[in-house]
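First, one chain by itself in structure tokens, the form predicted alone.
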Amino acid sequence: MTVATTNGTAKRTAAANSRKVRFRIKRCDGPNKLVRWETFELTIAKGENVISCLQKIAANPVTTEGKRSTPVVWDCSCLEEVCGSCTMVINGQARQSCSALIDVIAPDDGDTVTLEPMSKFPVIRDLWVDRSRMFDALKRVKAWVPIDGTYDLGAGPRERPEEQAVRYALSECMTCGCCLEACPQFELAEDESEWDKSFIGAQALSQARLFNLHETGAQLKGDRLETLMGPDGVSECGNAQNCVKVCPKHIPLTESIAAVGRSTTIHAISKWFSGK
């Protein structure tokens, strides 16, 4: 009798902690293929995120119409909002799917979660996009500290805690693409030859600032500023400030854009006076 009562209580508790949620997903079988929408319904347990729900759909991809489909394709790696690869548009906002909890984005029974790939990057398949353009932008602004020898040079430069705090905040960028998805100046460029013909984006600008603030990294400061003075550089920013609103790491992107703008102006004036 005690066992039966316990089992009954457990079942009632499980039922109370679960509910039905629908997932409306934008599907595409590959580049330049037709787009379609499919809806799946799942029983959601407390504490689930979008990734766990996509895994359930992949295990049994049957739509609400009873049609068997193919497993949904998405990208992910760390599952702890560090790598940035699982970024997608969830209920109209670019964010990481690993940290998108169903209890928050669809708290009621019968709610619908809409999933789409980011629109500013070429779609590989379904929710998986090609973010190569972002990494190419990091190469263009030389977002690294140059090696200054392979031998022991002794202790590195001393830094004040205030400087470290500024740089640490900038270093948290995970190249997820949220800032670019929200930016009205950043446009989709399918072809690699078009990447340097439109706004380079807040992500690259902020990383250029990060390495310009580093005493060793500043060796390449002039090269970075030359790149960002180009037609696709900092002057293309329309100051919409959408980037800083959607950044999951709360990086001060607008401060970086303003700082890079001042640096490029000073750099241009210095070049004019020096005749270089």
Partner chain sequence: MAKSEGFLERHHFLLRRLHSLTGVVPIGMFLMVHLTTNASIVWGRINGHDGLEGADAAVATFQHEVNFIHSLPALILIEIFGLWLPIAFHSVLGVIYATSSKPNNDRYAYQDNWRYTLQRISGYVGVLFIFYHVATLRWGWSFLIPGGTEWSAEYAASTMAAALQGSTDGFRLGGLLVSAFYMVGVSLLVFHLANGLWTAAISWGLTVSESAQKRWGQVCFVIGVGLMLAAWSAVLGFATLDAASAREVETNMLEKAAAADGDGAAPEHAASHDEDSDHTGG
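Positions refer to the first chain, counted from 1. From a predicted model like this one, the values you see are computed outputs, not experimental measurements. Between two forms, the rigid core is the largest collection of C-alphas that superpose within 1.5 Å. What changes on going to the form predicted together with the partner chain:
Once the cores line up, the CA of Val104 ends up less than 2 angstroms apart between the two forms. A movement of the C-alpha atom of Gly154 reaching 2 angstroms or beyond is seen between the two forms when the two forms are aligned on their rigid core.
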The other form holds:
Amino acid sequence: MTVATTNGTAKRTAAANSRKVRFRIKRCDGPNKLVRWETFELTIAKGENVISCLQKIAANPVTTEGKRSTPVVWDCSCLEEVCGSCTMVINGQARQSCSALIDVIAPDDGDTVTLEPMSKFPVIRDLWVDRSRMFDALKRVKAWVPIDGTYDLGAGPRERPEEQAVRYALSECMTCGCCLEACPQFELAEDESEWDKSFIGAQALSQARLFNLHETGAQLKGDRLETLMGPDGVSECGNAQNCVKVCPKHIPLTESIAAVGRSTTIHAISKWFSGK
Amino acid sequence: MAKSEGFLERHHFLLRRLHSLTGVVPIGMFLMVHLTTNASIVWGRINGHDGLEGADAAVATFQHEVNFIHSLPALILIEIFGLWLPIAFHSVLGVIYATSSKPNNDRYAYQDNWRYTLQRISGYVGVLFIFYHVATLRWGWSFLIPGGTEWSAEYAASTMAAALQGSTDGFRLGGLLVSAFYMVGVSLLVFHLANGLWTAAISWGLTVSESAQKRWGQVCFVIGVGLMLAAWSAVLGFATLDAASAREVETNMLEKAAAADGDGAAPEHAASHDEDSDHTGG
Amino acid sequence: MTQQQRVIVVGGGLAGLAGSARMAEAGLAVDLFSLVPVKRSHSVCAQGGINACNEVARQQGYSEYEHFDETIYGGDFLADQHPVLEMANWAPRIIDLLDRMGVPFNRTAEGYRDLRLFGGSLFKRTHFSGATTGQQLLYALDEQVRRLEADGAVTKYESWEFLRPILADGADGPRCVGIVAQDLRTMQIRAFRADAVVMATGGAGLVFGKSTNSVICTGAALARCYQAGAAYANPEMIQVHPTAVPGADKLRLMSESARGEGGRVWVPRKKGDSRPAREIPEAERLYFLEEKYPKYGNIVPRDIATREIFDICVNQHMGVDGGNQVYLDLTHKDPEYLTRKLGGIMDIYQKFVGVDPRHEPMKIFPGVHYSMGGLWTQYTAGSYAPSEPQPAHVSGTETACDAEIGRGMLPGAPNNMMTNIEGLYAFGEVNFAFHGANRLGANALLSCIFDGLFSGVGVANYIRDGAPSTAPAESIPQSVFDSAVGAESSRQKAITDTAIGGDHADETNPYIIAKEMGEEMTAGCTVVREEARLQKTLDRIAELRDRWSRMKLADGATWTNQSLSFARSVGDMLAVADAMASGAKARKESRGAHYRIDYPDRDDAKFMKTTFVTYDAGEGRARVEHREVRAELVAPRARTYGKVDKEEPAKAEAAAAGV
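Next up, can you give the form predicted together with the partner chain of this protein, since the form predicted alone came first?
The complete assembly is shown below, putting the previous chain first.
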């Protein structure tokens, strides 16, 4: 509400803290178009984030050279770091732009913030990339509980609070792609036909574990493990463990990878001995 | 080539797990034994051997260890199937797998990420080092050794020292390079093993929780430090060994052995050894 | 049939996904359109939980009927009552279904679903998954729809924008036979045929500039239906959530669960007390909600809490540090407990404000949150028909009605949640059906899923037995679709042409126009409303519409032109803003979220009526009528929530007696 942001306190602190910050933005008009860098300078008040700065640039897209450009294209939705949309590479690291507070990432007058699109996904335009591959990966690992249908058939399985806590942590994954951007084993695959040729990444592995942990979800455990024993599966992980460090939701991704590793070990041995 | 890619894909999981397994057994196990044996050039000084002391005792201990290995039946088969093929398998697949790596340490400078990259670098360097090591010392490609010394199982320590020093009578520049390469090579291989033990436990799912991974990591660190000490002692031990006096100790041992056999031809056998095709050396 | 019958769902939040799943199961081919990948829909932001009668509450005297009664009372008797009864009766079944889908609901030590207290109830009836319940429910439905997508039953069109419904002549007026949509990457505009179209496009918070809504909640989709002839009901009913954290780009919600879990709202008793919160002794703190509402305390419904906070800050100038903020204090609770129960919002506050709310009280202020109003929808009433409306239900007494399916609404009726345009449905926040003048916390997730599951069946029946059975969309002449695409292409061209040449000025900058619209709507049409101020708002909107018509676009690109999409939406948002302010001006009473200082009392005789707004294309303005509320089940009563008003006890009693 306006009343909330134009209150006396906010105004005072804003005036005391206002300063200039430069935004160096990697831009590209579309697939197979040339990449260019543009710099914009903004006056920053206390409490701003990368989103509010991109909004200001959109309203007045004039570069530091005084050249009129176009509003920067980027992906965003909830602005609360829960939808995963606004992920980009900020000062070299993948993160959400909504929670990138300027006071933290560029604390001093004259600082520069560098914005780039994620490098592991095809660029649509400017900072907007196509992360369809992540959703496709969820299909490949059958990341769902195979219920009979959406009719009322009584309650689901009971669950101990500790089990719920494990599943809840995994279920907070917002498909943002930070884990994949930071993974040295995950590579850009422009074409859909290439998606299953290289490492599927921590996101899908962790989701496979999530559904293997559910009593009904475990019906598809074998299918999931078979997929993850393929050439793009769990054994492509190189244990660099960047994923867990950049995950904004602090999901124990490396534990998920190890857990899937254990499941595949058991699955493979059991299959060798029992044939299924 | 297309066919071999198909093979790799079809048996992806099995090959990956065999790759991991061969790194631990037999290669990792062998490396531990091998480094401990070679480090006898240092710990042998402390232990003493057969009334000998200091460097002489170390030379004798090392020779004793080598003799034991060379007394194993069908050594060549053990070597081929227990070592060379697993190493070749681990190396070739390792290099193939490592090509999919896109290191990003500049942006994500975490310690784990550095170990990830170093694991791959150490793999590449390790392959070259092992090849050089085996080719020069085992297959007799002495043209790759500065000074041309050929390693001999009967004169194990002295010929080893000469290979590292670039001559039989002290350091040459070429020897310095070889010794440096050995230091780098063995250090990286030890790292590769210790870090590989840590990652293998994750890959197989032995360590799942973060705390378990941390604990096992500490164990691997201790293993790594121990092996690193052994590896450095071995290289430095041989690099600083007086080859001439070592050879005296070795000659004495050969004579003693011949005397024990009651066969006067023994020294002659030893003398003629260098010309023999070396299919029982170690 | 050679051609499979198709339905289009616009919007992939809870309502759209639940509807898609249910209709795909019914054998329809579902085309699901969404601005963003459906997993990123705004439902993800819901935090606190989802209400339903449960065994624990039931054994304490609670019931589905009481849930229904609470919702009607909470909504200040503006909602048609039958749909609400059906929703409350379905709630426990919906929880069970979500449970089967694998939603990680918080658990008790014994493994049952845990419950928490929420606004407007004295019973623990809110099921939750940490403080990200909406996210967890959305993901569960997203997973089910992905399963159906993998089976080929659902086709997703993500990053597509709905531009308009396509209407053909039906037996009784226009009938919806498809939509025009645009791929926001390639900018391709094309028509899609369908036997029915379900709008599930959520709220319109962006009309107020900064709100707790996601940036996709522009209300443009609603506006496009409204301007095509769909009626817009109760547009003035906008929920302002009492506890949000002001930010530069949006207002971030601090869930009502913070109060449900024991959070206390207070300000220093002494005006201008500048001591840090922790140094202010208990006796010198004014817990104004607890003092005024001893029965409900901090968990009074949202409109009440919002007005009280607003009053403390704006009228009494008692806000913390003299500003527009009050404390929401959880520091008396165990930090570990807070992490377990409210981790999601604790993290948001810490991340965006930089202060740990486990140790420092949060500073919050109300923010626009939810649209109770929306597309006007119909229904077929169910079997419960009391001889006269019932008085307030008393917990633990016999309920007036049981919880059988079909008591409130007739399951499978084709007109359930159909707009006034045949074949055009509205599910979830985009309709007006359940929350009257104020929504109770944790009822939104319920109403969205309920719509999808319950009314999805009606859509299938309409397609099977209604107009599409004799005249399927496939049989409609191509020219109908071509002309709709042509109209949208022209509209787009008119906008993109402005990007060429000319000077840039704030006057014609769509981003500036949107910003001014948000500021005006927030100032004139939120917590406190008044005739002259509303007229000023309407005048400002007219001025902004004029400026918008002369707008200059900053980007003429033919590929992924977000500026175009935004600028086009601003025009539609202005139509929504006009409807909201017009509805507010016409409602000369105070009810629920709608508070008129010039008409501070509820006036059931004149205004227990639905505001029914249609778009006057000639004037380009809202045309407001009022229609009777169907209130045959519960008799209206004063909505006091046990308020203790020291100055005016007589007035509260009079109000209670008078209605």
